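What follows is one chain in structure tokens, specifically the form predicted alone.
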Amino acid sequence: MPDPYQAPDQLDPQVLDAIVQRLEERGENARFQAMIAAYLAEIPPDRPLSVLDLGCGTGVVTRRLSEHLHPEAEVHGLDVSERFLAEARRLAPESRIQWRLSSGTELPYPDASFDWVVLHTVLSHLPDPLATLREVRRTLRAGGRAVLFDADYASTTFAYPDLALMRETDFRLLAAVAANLDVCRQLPRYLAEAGLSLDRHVGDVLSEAGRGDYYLSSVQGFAKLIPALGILSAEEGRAWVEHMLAAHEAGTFFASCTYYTFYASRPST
């Protein structure tokens, strides 16, 4: 089963228009917030940069990169879908943002063309993440910079009475919306391969215990993305969305995932 995110605009709409919501609301979440605002943090707003979001879906980071960056900086967004991309001009109808689709590999810039970029729970997601971070090495300008944010799925848990169920359960739901589950865990050894120096990286748990707020979102879109590809039977769907949400309710949910942020660079020399 393919992931969802390398082909969204071939989903069916209601399923597409889900996963345009849950990007929205992640990106409203006050926790999630501040994971990405520490590392933007790192960008200097002080001169007049060009940064690439790549993979910038409905362009959540991409808008406040704009917010953050130097008034003559160069801000670009790309990505695969148009539907994304559709959802980010209406979002940011005003913007200076340089919005571009691209559904290859190849990235369809110069080489040198930017002093960083930004790929925001994108890594997870691609076919081939080492044939991206070359890429991605390519089009940084020597000394220049790369965030790598993402989740490492495979740590992510909804818990379930059941503690072998809840574990397949994991499994089958994060595998079927996630190529690389732990692409986190393999980013030190791709950086090296790609030419890229890995320079530090910052871990963040993010956790809810009792009612939930950040994953209920994703309760919610996993019941129209479960019958739509296929991930559980329709009864094992229904029973794990019904408890999720009765526990939501009862103050008994729990869910948790661990979240990465790499910082590289492409030497000088």
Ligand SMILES: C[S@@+](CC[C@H](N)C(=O)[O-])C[C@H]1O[C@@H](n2cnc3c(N)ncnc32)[C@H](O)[C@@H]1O
The other form holds:
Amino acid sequence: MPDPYQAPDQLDPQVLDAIVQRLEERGENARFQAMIAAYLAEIPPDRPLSVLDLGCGTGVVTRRLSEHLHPEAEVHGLDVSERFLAEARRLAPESRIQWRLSSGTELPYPDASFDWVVLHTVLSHLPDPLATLREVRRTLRAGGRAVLFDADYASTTFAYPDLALMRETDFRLLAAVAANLDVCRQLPRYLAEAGLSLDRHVGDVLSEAGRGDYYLSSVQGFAKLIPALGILSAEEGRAWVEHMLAAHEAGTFFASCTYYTFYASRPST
Ligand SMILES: C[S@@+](CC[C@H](N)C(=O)[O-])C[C@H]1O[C@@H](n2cnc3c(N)ncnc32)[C@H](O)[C@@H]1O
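Could I see the form predicted together with the ligand next, after the form predicted alone?
And the full complex, kicking off with our chain again.
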């Protein structure tokens, strides 16, 4: 089953709408916002930098970048989906952001264009993350920095009473929506191969126990994606969604995932 984020515009419009809604809803979650704020704080706002949000989707991070950066900074948002970019433009009608429709495998920018490049939950979806990291290196100026934020989807879990069923369902759900469940674990190797220096990394566990919020929106997204993408049988899918919603109502819900922020740079020499 192909990762639905690799060619979003080919999806059924209702599935695409569900993904747009999920991207914006998770962007409103306070703990998700705090992880974005932590890396934005590393990008200096006191000088006119040139910054790219690669795989910007509906612009959740691009809008934050535009608010954060110097008034004369250049802010670029690139994505492979026309539908996501249309939503991004609609949500930031007055902004100075320069949107671009393109694949991240061959970036449409000259060498050394950017001071910073941000990829926010993008590498986990790409067919060839290393090819994109090589493009990140090419388009960064010497000494330029990259922020690679992603979910370790291999660690994502939605609690179910039966452990074997929980492990199998977690894997089937996440494998259906992210091509590279373990990309964070591979990143130190990919960065070395792409010629980028790994400066440091930060891990954050985003867990919810009792009632869901961040993950409840994910469950509601999965309720639409499971039948549309054939992830589980109709009966399995219904049972899973009903269990999660009932657990939320009963205050017995649990879900968790580890997110990582990798800071890398293009060596000066
Ligand atoms: C999970 S979404 C994240 C969107 C956004 N960064 C956010 O966090 O809200 C993954 C994004 O990667 C984009 N994408 C997938 N393959 C791509 C490619 N080859 N080049 C550029 N963008 C791509 C998708 O269209 C989608 O917007």
